[in-house]
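Heads up, the chain below is alone and in the form predicted on its own; it's given as structure tokens.
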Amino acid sequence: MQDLDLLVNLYNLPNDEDPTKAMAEKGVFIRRAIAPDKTEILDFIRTEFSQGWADEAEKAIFNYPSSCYIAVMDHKVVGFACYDSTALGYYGPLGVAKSARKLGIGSALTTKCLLAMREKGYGYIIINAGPVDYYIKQLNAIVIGDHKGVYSNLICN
């Protein structure tokens, strides 16, 4: 399996304003995941996306500090984004419930994670695949390879 990796410069993010307040005005609350919410978060990810993404999110939830952000609307998880889950310096996975798309939640979660990564000390990070054109346009991401990447040694490959 070939992976497409993208490089993002965290020093020159096109949008580096914390999206928390703007999302709260829409009734969407962005925050770090915490252990007591693990079951609800992982059930959401398994149902909406995949067990593999739930596995990555579980790892991120238990990093210190948690490297998983969630979006909550009406007391329900409607989105999540992680970093430093499968490999250090990697962003993802990211997912938003179909019912909550087009509200800017994915962009807000991405911004929150990238700002946290920059605060942690990263200057550049890797995004593995995803909506490549989106990341190129929104984050000035650069395609850095079509090669065996971090996911090439999975048992199921």
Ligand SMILES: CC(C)(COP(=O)(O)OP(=O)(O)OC[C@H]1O[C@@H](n2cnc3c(N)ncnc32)[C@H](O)[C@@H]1OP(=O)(O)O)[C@@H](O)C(=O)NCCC(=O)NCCS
Contents of the next structure:
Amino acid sequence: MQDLDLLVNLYNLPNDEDPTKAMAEKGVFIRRAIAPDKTEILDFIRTEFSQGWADEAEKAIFNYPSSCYIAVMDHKVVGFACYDSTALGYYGPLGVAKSARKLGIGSALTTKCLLAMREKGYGYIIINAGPVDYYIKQLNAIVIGDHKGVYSNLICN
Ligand SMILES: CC(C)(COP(=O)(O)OP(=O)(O)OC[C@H]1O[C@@H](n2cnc3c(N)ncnc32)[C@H](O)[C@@H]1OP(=O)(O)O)[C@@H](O)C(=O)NCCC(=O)NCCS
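In place of the form predicted on its own, the structure of the form predicted together with the named molecule is requested.
The next block holds the full complex; its first chain is the one shown before.
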């Protein structure tokens, strides 16, 4: 399987303001996922997306600090995003419930993760996309190329 990888400069983000407060004012709470919420988060990801993404999120939740952020509305998970899961220096997967899209949740989760990655010491990060146009628009991402990558050797490929 071919992978399309994108490169993102963490020091040239179109928007690097922490979105936590603005989202909370809209009733969307963005925070790191923690172990006691694991089952609820993984059930959400399996139902809305895939077992593979749930597996990646599980890995991220058990990093220290957790490298999975979630969005919660009315006490329900409506989105998640991970970094440093399958490989170090990678952002993703990212997913927002169909019912909660176009409210800025995907962008807020992305900004939280990328700020955490910058804080950790990364200058550039990789995204295995996915919706390439979304990341070009949101992050000034640059397509590196279509080549073998960390997801090339999955059993199901
Ligand atoms: C991509 C995704 C996370 C966006 O979540 P969201 O909360 O709706 O995103 P936001 O509200 O922050 O941004 C929405 C904007 O992105 C645009 N957008 C969404 N998906 C897009 C895509 N595939 N290509 C281009 N633009 C896209 C919308 O048109 C919207 O633009 P607007 O603000 O000009 O109206 C969501 O659509 C999703 O979960 N998709 C399926 C999973 C997926 O592809 N994840 C990425 C895997 S790496």
